[in-house]
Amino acid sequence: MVALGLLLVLVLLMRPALHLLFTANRDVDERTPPPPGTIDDASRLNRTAVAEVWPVPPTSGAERELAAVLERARELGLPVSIAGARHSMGGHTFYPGGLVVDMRPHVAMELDESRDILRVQSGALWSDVIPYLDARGRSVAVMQSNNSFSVGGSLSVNCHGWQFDRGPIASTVESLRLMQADGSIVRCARTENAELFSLVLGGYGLFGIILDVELRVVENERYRLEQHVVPLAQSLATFDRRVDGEPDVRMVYARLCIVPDRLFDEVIISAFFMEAGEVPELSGRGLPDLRRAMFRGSVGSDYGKHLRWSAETEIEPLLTDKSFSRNQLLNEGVAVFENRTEGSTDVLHEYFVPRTGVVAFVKAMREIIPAHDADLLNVTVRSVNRDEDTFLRYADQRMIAFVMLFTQARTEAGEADMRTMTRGLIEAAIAAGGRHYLPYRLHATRDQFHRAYPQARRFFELKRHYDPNELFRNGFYRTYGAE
């Protein structure tokens, strides 16, 4: 009987081990760069021919040279788009036949420690910023959950993240400098060029080129992790009782169960509380190869999704550290999870709904996603406070954000299926009193876009006021803004 029991244990352990080994073995990078003269973004679904990609030189004369490039574009009639890390997914950083200004070399930064203000050029990635701030005992106040994005891109989409009781990143911006279509440079803040300030933040690069920004930063603190695995029906009550209103909570997110036969039945709530003690040194999270195999092993596999959920709810809480620095939590890139296959790609969705609409929206998700046989890899849930700063705001009140990741085939049929499902989810979000996030696939109809963002018509009118010759253009403007 003992031998039989040991054999049973070995069999039970063998299947997950073989699944992870098989996943790791076939996980090779099949991606190929776009051909010369073309460009694409993180979706790998927007390959577009452009006239030129012009990197901003990392020199003191960069602004003068950039103004000259804009003058040349005006003379030649070339539309101009602005690119950083190109993690948007709808062609937001280029335009057919246009000139792409690549801001990535524009990375200088300086911290005013007396004011807790970081002045940083827009091409810097958060992976550049976090180590710089960490060495000075500071941290980013609001950013995405990964460090692979550029500062300028983050401002242009008005990102948000796990930071609790915070608005989007615009709430942390003290001022920015903008190069306009005529090459002139203006300072924008809440008390100086205030309208332009509200339009540029979350403005998707349509009003000019963000050169640099002054960001309010915070102390790098030591955090203690608390996790709660609860049934969906108890998740909001658990959040209210164990998280919301607690004075020391700093970062919070939840994840929904994506196992198909238990879809959304359970929720993991992860809350990080400030605690006394030495702040851990900056380092990456452990076991990246294992975590990648666990995540990629859930693609196209019900068993893989079940294994991953079991690991996240039963094993990982026993093995993971309970104390982190704030910067450790922010300092992970998308490479740990990204899709490297040639035949498929991962596509992000995000929807914002008020608390009163959460139950109805989750019910709709449960119906819509399985109906389209979509390969759902993740749903992260976050809270974001009302946006007091931007014109094209998604958070017109405190919102609950649902961030979803799907894998889809890079085929016309895969794109058509995703488009149909996305429109269903957008309709559900609107019905729940919310809206979709704009940096991702441009699948919303024009009618849906304007119902979700009724201020958009005025937004595009102001774009043409500040840029009357429509020098700055991209896929987003082409889809929803062009007359």
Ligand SMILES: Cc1cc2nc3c(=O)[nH]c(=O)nc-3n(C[C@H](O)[C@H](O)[C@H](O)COP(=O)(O)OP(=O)(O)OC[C@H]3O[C@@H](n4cnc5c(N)ncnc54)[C@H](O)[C@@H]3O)c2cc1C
Given for the second form:
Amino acid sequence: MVALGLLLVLVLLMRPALHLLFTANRDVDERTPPPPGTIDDASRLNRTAVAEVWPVPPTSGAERELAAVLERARELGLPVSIAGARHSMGGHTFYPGGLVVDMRPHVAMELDESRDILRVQSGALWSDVIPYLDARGRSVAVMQSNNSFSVGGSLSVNCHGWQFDRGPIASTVESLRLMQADGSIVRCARTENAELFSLVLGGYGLFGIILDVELRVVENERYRLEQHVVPLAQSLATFDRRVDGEPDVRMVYARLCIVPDRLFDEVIISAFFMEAGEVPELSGRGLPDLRRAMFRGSVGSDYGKHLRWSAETEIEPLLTDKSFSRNQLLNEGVAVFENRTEGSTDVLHEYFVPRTGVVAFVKAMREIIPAHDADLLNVTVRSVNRDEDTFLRYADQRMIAFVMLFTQARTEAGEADMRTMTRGLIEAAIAAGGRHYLPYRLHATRDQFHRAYPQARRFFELKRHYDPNELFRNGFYRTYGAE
Ligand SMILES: Cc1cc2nc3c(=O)[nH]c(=O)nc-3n(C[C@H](O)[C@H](O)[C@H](O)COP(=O)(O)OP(=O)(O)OC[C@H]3O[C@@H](n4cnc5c(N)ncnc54)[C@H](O)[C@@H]3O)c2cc1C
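Taking the form predicted alone as the starting point, write out the structure of the form predicted together with the ligand.
Below, the chain from earlier opens the complete complex, with every other chain and molecule after it.
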């Protein structure tokens, strides 16, 4: 009997280790680059033949050469698309048979310390920007939850993150320089070419090429983490009591339990508070291989999801005494969780709903996702303040954002299931007074898109006003904008 008990304990202890070892062992990079003459994005579901991918040269003559490339495209009648890190997922960075301007080599930056303004070229990734700012005691004011994205791509979707009490990134832009379809360069700010400013930010590369931008930056600070693991029904009250309105809270996100038989029953709220003391040096978040195995081990495995949730709720709280620098928290790439298998891919969804719609939206998520038997890997929840700056705004009031990551098969059936489920979730978000985010799969019907973004018709009219020959085109424009 004792031996049986010991064996049981041993098996219980060994199972997590074996699960993680097995996951790590299977975790090889099976991805293959698209064949020459074609291009794809982070979804790996959009392979498209293009005429040319033209990398902007990292030299002082880049703008002249870029203008010449646009002239050539106009003469040849080639549509032009603009690409940063290509983490958008709906073919937003290319057009069939078109010319792709790859902004990635365009990465110079300079900090004006007296004004706390970073002037940065649009191809720079946050992983370039953060170490540069860190060395100068500064940090990015608003960005995504990972550092793998380009500045230009981030501005063009008007990204947001888990920086608390902040609107999207547009709120941190002082000005930008834009190359228009005729090759001319204009400066856009709130008081100069103001309409274009509001269209380019969150404009999905349809109004011209952002060359560089003046971004307001903030101090790099030292944070302490406070976590609350609570039943779903208590989560909003806990957030109100322990986080919202607290003077020193700087970054906040919540995560919903994704274990299928306890779907959304529990929530972890993680809040980072500013504290006095030396700011820790910029270093990695630690144990990337273990964290990756823990994450990838939850794909297609209820046990793996259960194990991950236990680790997040029982081990992570043990870290609450630890101090972090703001830059450390922002400086993590997507490598720690990205899907590297050939047969499947991970797709993101995001929905913004006002506080009044949260309960109804979560109820709908709870019905829709299991009904489609979808493999849900993650739900993070954030708060984003009203956007005062952009035309195609998703945050027309303070919004609660639900970011979801799913695995799907790279097959027609996988696509069809995901499309149907996405449309269901979009409908639920609209019914809850909100809308879906636009950089991801373009599964929304045209009707849903226009109900979610009633200003879009005018947005596309203005696109054709500023770019009458429709030089700048991409998958997003093709799906929703073209007449
Ligand atoms: C794993 C993952 C996590 C994410 N997390 C978040 C998040 O926390 N918050 C959030 O808001 N979003 C998030 N996103 C979405 C992400 O912000 C967008 O996909 C963003 O566009 C990525 O930047 P990029 O450099 O890859 O842009 P790209 O995909 O290269 O481009 C996106 C759009 O910007 C345009 N563009 C790019 N550069 C320029 C330029 N210089 N001038 C004009 N137009 C340009 C392109 O034409 C395209 O329409 C996430 C995406 C992924 C895959």
